[in-house]
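Presented as structure tokens, the chain that follows is alone, the form predicted alone.
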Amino acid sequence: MNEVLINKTIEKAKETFKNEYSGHDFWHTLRVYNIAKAIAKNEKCDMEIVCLAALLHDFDDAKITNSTTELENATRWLNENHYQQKRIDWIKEIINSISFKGVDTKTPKTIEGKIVQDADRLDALGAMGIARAFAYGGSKGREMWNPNEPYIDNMNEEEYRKNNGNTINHFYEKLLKLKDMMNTDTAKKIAEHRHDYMEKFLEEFYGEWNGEK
């Protein structure tokens, strides 16, 4: 495994996300990388591809300030480090297939893609997922919750991208769906615990909102 490139990519991620405060910061990237490595140990896969795809998965994301439409940032970085074109294409295919897109969500074709998708989804669950949801909502000027604003179920990709609903609605529109969308057995076990934690949080949230607790 190319440890030199992986370590350089970690440093590049730190630089890329240094001014990112939407929950898609360097620490999110590092957690996805660490979760992906942990899952990959239980699967037959190309660990180098898993690591690089995990580290690069948000380099061009539409939710961050330096986003691109054709993965130009990730591609440029790999080309600058003389990475093989065939493996660049493999990483790009993974990145293009892991995002949540409502009813248009894809399942990656390869085990490496499935691992990275699971890792990214796990960081959207549990205590970390709750913290990131409110960080993202706040960065976009969204309400925490509005009881008069119903959540929207089964959105397609375009509807999901354009949706500016409140943060609590986001739990129902995406986060609580993720447990049943995991690919690997390792991720499924972790997701059960994190999902339960989020449900308990919502119960507490509604109780405090209504002044019952």
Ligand code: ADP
The other form holds:
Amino acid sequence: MNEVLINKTIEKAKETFKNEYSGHDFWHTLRVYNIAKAIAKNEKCDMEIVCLAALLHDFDDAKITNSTTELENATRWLNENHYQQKRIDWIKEIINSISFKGVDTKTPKTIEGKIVQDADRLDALGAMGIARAFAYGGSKGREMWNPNEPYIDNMNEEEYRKNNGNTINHFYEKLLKLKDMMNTDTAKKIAEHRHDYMEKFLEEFYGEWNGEK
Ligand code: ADP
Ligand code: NI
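Alright, leaving the form predicted alone aside, put up the form predicted together with this ligand.
Below is the whole assembly, all chains and molecules, this chain first.
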């Protein structure tokens, strides 16, 4: 395992996300990296690929940078560090297959990809998921909730990307679906707990909104 490259990539992530306030900051990347490592310990997999894919997974996210599926930032970084071409392609394939795209969501082909997808999804759940959703909504100028605006079910990729509804709706459009989409048993267990916590939060939210609590 190339610890030097991994530590350098952690430093690079710090710099890459230094002006990011939409819930995709450096700390999100670091949490995904740590959760991915924890899941990977229970699976037979290439740990170095898991670590690098987790650290690089948002370097080219369209919501943060204006990159393409060519993943220019991640690719440039790995090339600069003389990483093997075959392994760069493997990491790129993972990054391109992990994102949530409504009904167009993919499952990564490799176990390494499945692990990173689970880790990224776990950070969208629980207390962290709630905090990130409101940080994202605020950064995009969206309402917390609007009871007159119904959520939209089963969006495809384009509809999901274009949608700029309120943040509570995002729970129904994405966050509450994730529990049943986890790939590994380790992530399924953690997701159950985080899912229940979000359900309780929503109950409290509506109670306080309606003056019943
Ligand atoms: P992925 O990481 O699978 O590409 P997204 O980037 O769409 O998924 O979402 C990452 C996180 O950003 C979500 O889990 C959520 O916390 C936040 N987010 C994305 N879209 C919205 C939205 N419309 N409203 C609130 N939060 C959002
Ligand atoms: Ni992410």
